[in-house]
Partner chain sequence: MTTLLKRSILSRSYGDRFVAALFQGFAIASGAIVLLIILFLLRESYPILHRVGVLRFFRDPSWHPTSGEFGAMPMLWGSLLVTLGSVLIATPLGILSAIFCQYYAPPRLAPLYRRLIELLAGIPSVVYGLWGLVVLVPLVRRIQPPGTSLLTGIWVLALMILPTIMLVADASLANVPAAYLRGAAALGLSRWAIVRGVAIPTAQAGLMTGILLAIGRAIGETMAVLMVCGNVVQVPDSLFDPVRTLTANIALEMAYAMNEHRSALFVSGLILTGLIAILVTIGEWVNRGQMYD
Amino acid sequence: MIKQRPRSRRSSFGEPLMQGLLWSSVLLITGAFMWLCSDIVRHGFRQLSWDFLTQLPRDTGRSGGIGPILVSTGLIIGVCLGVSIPLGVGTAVFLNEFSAPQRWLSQFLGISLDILAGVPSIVFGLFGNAFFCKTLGLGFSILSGGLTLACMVLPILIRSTQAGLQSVPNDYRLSAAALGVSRSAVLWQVLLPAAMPGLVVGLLLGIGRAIAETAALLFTSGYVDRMPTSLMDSGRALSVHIYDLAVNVAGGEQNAYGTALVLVLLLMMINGSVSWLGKRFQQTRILDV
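Give just the one chain, in the form predicted in complex with its partner chain, as a structure.
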């Protein structure tokens, strides 16, 4: 009791101090971020137009639009998700539903996913360049870029799908077993729909990371800003375009800001629509079928 007295006195002194500290740091952060966002919106908004979104870049990007760059970005993300979703969901299901946590394979996978999640994107770029571009002979191509990004988003996808599966009560698994229902049927009918929120979060984070990625793409999907005609063509992603305009093109800031705004808006749109779709999908699975 005696011990507590000085403590409470100190904290009564600390309370207004803390209030001040908290509010000022919050204001500081909000201010900094308003500065950043208003800059992007202010400079970027002027550039936005239908032509900007559809036309070819001209004069090394100073003028013209970002049409081919949007297409390349879409293709890269498509390749990335096409590979990483089955691989990621499959791995998560295997870890959570088919494998005992004590098995060495599960433990090895756990550790390697932790490492994979931490590997800097530039190292993925190095790996992608050495493995996909050189060893597999895919060259600078949308395919190389997409595959490199797939490796990168895999741990995010796996971890969130796992979290989703873990949140599904064991009751379902038990009652399914007691009813003699096969494992895969429970998986498709009950577990995956119930784990959908986790999966959606993973997908969101994965797309977010992939679409924002620059470093891993510099040496895998390349710089070419032309309209791609196949997955084997080199294609420039939005983020690489921003980098190039910001760093290598005198007078490229305006279009860099425009592209940045497009990228940020795209990210927000994807986030919104995927979470909406995920929710809908889950509901239909539970209610209608």
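Alternative state: the form predicted on its own, after the form predicted in complex with its partner chain:
All you get below is the one chain by itself.
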């Protein structure tokens, strides 16, 4: 009869310790998140109204609403996503499906993306000001701000989509090739739906970074708080408006809290919509197959 080896004191003590550390980390992160959200809601909820969301800012933002700021933010994010999604997904597909990993171009692009993902936003702002505003002659405009944010989002989106494509089993590709299915059909019907979780994660991280960005937009989209009429107009984003009210405008704290609450709610709505659209696309492609 084989005797069962008794558990050592170290293992019996280490397991509860590890569980305690894990639960402590979860509670710490959850508590910090709840404290932050409760502070924003407590100070900003009283500012929320239809007038606050639609009216023009008055008295340098101390009163009035954030209507033009909301429109400018939507246009900036629209330009950012309209440029970054096709380029990001296309680059990820090229690196993972049409380029050998050992080729110097793939390795160079991979290293460049990893470096760009860690570049501070202020550097992107200076680059956007020098290239988009001055070299291309776009000036301080919504278009300049959106293109600068697209440059910031691209490394995250490409790497997340590439990771999603790499997680797809190679048997899918081999089975499709054996059946004579074209590579474009395999990409659209099989690979992209299977890699959709990675694409959604990249989009959420990119949108979160773009919509809350301040430093890069100060040098590209500008400070103007009037209603924009085109992409070439200067526009103030929500994050820039919060920064201005909290730092430069005495007595603007209440409207800053209200704007911050709107920014958080907008981010939650966008995240939920992107997640729902990603699942919807995945289910539709699978049903088509």
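Take the two forms, superpose them, and find the largest set of C-alpha atoms that agree within 1.5 Å; that set is the rigid core. The structure presented is a predicted model; accordingly, all values stated were derived computationally and were not measured. Numbering follows the first chain given and starts at 1.
- After superposition on the rigid core, the Cα atom of residue 31 is displaced by 2 Å or more between these two forms.
- Taking the core as the fixed frame between these two forms, we note the C-alpha of residue 20 moving 8.2 angstrom.
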